[in-house]
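Only one chain is given next, in C-alpha cells, and it is the form predicted on its own.
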Amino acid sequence: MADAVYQPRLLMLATLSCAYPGADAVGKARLEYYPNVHILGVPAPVMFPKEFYLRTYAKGFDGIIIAACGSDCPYKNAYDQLAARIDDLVQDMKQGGLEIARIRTTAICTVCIKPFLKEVEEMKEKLAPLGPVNREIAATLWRAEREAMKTRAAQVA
C-alpha cells in the first residue's frame, strides 16, 4: 500500500481591506487553488500576538501566509509593527528549532489574482520537503510565549 501524499495545511491571514478581496476575486473568477488553505479575513494581522502564530503551528497548521496591505495599510504604523513582530517570531522559531520557511508575509491587493495563486502555490511547494510541522516543538514555543506574555502583563499591572 502506498503512503499518503503529504498535503500541508496552510493558514492565510488576509486583510479585509486588501488581500481578502483579492482571494475573493480568485473565487469569483472560478479559479482553482490548493484546497488545503484556510483563509481568515482579519482587519489587520498586527492584532495577533506571537502566541497566536505558535499556537497555530501547535494545532497542526504547517505554514502561515500573512497577506497584508503592505505600505498601503489603512492603520497607522500597523505594517511596521507587524514586521517587527514577525521578525521577533522568526528569531524565536530559529532558536526553538521550528523552520522559518513555515511563515511568509506578502502584500496582496484587492484584484491580485495571480499573486494570490502564486503565494499559495509557492508556500505549498516550500513546505513539501519539510513535511508536517513538529507539533511538540511548536507547543513548547507556544507555552514559553504564553508564560512570557503573562510575565509582561504582570509587569505592566
Contents of the next structure:
Amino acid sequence: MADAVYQPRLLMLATLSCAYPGADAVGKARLEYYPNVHILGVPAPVMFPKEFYLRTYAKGFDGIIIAACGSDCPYKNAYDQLAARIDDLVQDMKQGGLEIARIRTTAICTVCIKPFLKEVEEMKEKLAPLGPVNREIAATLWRAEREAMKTRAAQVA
Amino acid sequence: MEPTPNPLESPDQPKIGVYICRCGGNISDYLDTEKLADTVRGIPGVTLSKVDTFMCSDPGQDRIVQDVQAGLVNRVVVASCSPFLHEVTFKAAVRRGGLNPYLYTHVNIREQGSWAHGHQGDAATQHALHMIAGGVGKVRHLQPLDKIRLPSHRRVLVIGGGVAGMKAALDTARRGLPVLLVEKAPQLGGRSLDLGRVYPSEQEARELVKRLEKDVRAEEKITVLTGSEVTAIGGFIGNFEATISTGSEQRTDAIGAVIMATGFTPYQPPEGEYAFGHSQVVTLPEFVKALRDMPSGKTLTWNGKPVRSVGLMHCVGSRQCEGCFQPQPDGQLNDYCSRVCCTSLLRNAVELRSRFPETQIYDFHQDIRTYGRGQEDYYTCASDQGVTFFRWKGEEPPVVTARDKGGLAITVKDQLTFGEEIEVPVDLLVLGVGMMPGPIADLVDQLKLPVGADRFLQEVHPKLRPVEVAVAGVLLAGTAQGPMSIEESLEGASAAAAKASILLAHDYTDLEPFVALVTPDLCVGCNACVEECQYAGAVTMEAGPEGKSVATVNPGLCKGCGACVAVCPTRAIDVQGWTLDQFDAMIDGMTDEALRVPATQG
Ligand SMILES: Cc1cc2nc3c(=O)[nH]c(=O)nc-3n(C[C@H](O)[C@H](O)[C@H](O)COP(=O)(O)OP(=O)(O)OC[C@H]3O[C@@H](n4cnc5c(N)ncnc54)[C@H](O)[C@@H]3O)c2cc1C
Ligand code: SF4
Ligand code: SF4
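Alternative state: the form predicted together with its partner chain, after the form predicted on its own:
What follows is the entire complex, opening with the chain shown before.
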C-alpha cells in the first residue's frame, strides 16, 4: 500500500450505556475517522485490573482511551474507583518507562459525535511522534504485576 | 508471554460459525465481505464462515438455525450492524437452533466499520478483520448462561394521586394486582382540583376527580395513603422496597413495579417578568380557580376593581427565547411547549365573554397551538365572540408596564399587522404559565431515573416504549413525563397500568445473567472484592468447603459493574458474559499479526 504513514493502534474501552452508542452515532452520521481504532464495548471500565492494560500494551496496542459515562455513570462510585485504578496504572507506567500519554480517560455521551472525533484525533496526534509502543517494557511491567498479584494472594494464606 | 488458557479446548471443541452481513451494500460497498469470510476461516476454531446480503432477514437467520441444528457450529459470531439493533435477533436464532443463546458474540462492522472508515480502502477491511477476530476470541471463551429467575412481589406502588395516579391505580387493581397509592397532599385529585370546567368535554374537573376517587375508594385491592410520602426507595424490577412515611407511622413495603405519577408544578414567573408582582397580574391557575368560584355579571371585577379589559399572555415560562428571560437555577431556559396553556387560555376567554359580556379580551401569542381533538373550536369560538388577537415573535416578547392611572400597558410588535408596534391598555393581565416537573429530585436520585432536557422524566422511546423508563420496573403516568392534558394523562396512566401488569404477570422476573460469579477453587478469601463492592450484600464472605472463607455473590443484588473483578488477585471473580479471559482473548484477536486481508490488486 502506498500509505505507509504510521498510524497508532488505538483501543477504546467504550461503555455500553454511553460511549459505545456515541461511536455508533458517529458512524450513523457517516463521519469517518482513521481505521486503526478498535472499539470494545464494556459494561463498566471499572472492572479492568492494571494487569489488563499492561497486557494490552504488551500485545501491541499503542494507546488506550477509556471512554466512560462521566458523571452519568450508572454505577455507584464507579467513576472514582476507575480514577484510582488509572492513577495507579500511570504510576507503574512512569516508573517502568512507558509513556503515560498512552492512556487517557474521558467521557463520551450517546450523542457526543464531535467530542468522539476530537478525542480520537487528539490521541492519534499525541501518539504519532512516540511511535509504536515498546512491547518489551510493557510485557515486563505486566509480568511484574502478575507476580505482585500472586504475592498478594499468598499473603492471605 | 503466556497464552490465555482456553477452558473449552478439550471437553467441548469449539466449532465457531462466522456470519458476515453485506447489509444490502451498506457494508459490502465499502468492505470486502467475501475476503473477510475467506480470511476468517483460517482462525483456529472457525469451522465455517458465510456471507449473506441481509443476515437479519428470515433466510439469513435460518442459516444460523440450520447450521446449529446440523451440528456444524456450537458457537456463533455475526458481523453486521450495531449490537443495539440485532443482537437479540441473532441470539434468538441461536436459541431456535437448540444452542444456549449466550454462546453468541456480535461484531459491529457497520456503524463502527463501513460507515466509519468506508472510504479508506483495504485498511477498513483489515480493521474489520481484526474486530471479527476479537469476536471469535471472545466466543471461544463463552460459557452457556441462564437468565436469573427471581421471585417478584406482585404489587404496584403508584406515587402521586392526581388524575393520572388514580387512573393507573384503578386499571392495575382491576387486573388483579394489589396497589399502594401514595399521595403527599391530604386529599386525592392533584392539580385538577383547582380547575373549573375543562376542555374539550366542558365537564367540571372536580366532578371528574370525584368519580375517579369514588372508584378508587371502592376498589378493595387499592390501599390509599394520603398525607404520605415515599422517603426511601431502592431495589430492582420485581423487588423494590419502599419506605413510606404516613405522618403517623413509618412503613416499609415490598413492591414489584413503580408507577411515577408525580405530576407537574406550574411555572412561577420571577418578580417583574411581564410585570408579575403587580396586583393586577395573575397566573392562569390562580385565575381559573378564581373564575370558577365567582358569580357572573356584566363586567368582571378583580381586587374589587371593575375589569373592562383582560390581557391573556401565552407562553409564559414556555418556548422561552435565549436572552429574553431569566433562566432556571440550573441555567437553562424552558424552551419546550407546555401544550395545555393555549387551549386553556382560549377556553377561559370563551367563558369570560359569555359570563362577563362587557369585559373585552386581548390575546397575545407566539402561535396558537390548539393541537388536539375539539381544541380548535375554542379558537374559532373566541374569534367569533370578538376576542382581539396579537401575535409576537419569539425573540421579541411584549413589554408590560404599570400605568400611572392604574392598570397596565402591553406593548407588542404585532406580526398580524406587519410588525406594527401597538400599545394595549388592560385592567388585568393573565399569564398563561407553563408546566415544570414537580420537586422529585430524591426519587430521581434513588431510583436513578433518566430526565430529559426539559427536566421531566424521560421515556425509553417516544413511540415504541412511551411509558417505560430505562430503569426496568418503573413506569410513567401523566404529567410527570411532560406537559399533557387530562385526557392524555389518563391515556398514559392506562398504558402504564397495562405495562405494570405485564411485568408482574408471573410471580418471578427473569434478569440478564451478567452478574459476578466466584470460582470457589480460585478464591483465597482475601475480602478485597467485598471491600471494593459498593452494593451492600452483593458479595459477601461465606463459609466454603473445609471451613475456608469464600466470596459469594447474591445475583439479585449484584449490579454487574465488575468493580470487584479489578481487585481480585487470582481472577476468581468475574462478571459472567464479560470475563477478563474473554477480554484478553479479544485483545489477542485484534492484534493477531498473522491475520492479513490480501491486498486489492491494481
Ligand atoms: C391552568 C391550567 C388549566 C388546565 N386546563 C385543562 C383543561 O381544561 N383540560 C385538560 O385536559 N387539562 C387541563 N390542564 C392540565 C391538567 O391540569 C393536567 O393534565 C392534570 O392535572 C395532570 O394530572 P397528573 O395526575 O399528571 O398530575 P397532578 O395533577 O399534578 O397530580 C400529581 C399528584 O402527585 C402528587 N405528588 C407529587 N409528588 C409526590 C411525591 N413525591 N409523593 C407523593 N405524592 C406526590 C401531588 O401532590 C399531586 O396530587 C390544565 C392545567 C393548567 C395548569
Ligand atoms: S459486580 Fe459490582 S455489584 Fe457485583 S459484586 Fe462485583 S462490585 Fe459488587
Ligand atoms: S477478591 Fe478474589 S480472592 Fe479475594 S475474596 Fe474476592 S473472589 Fe476471593
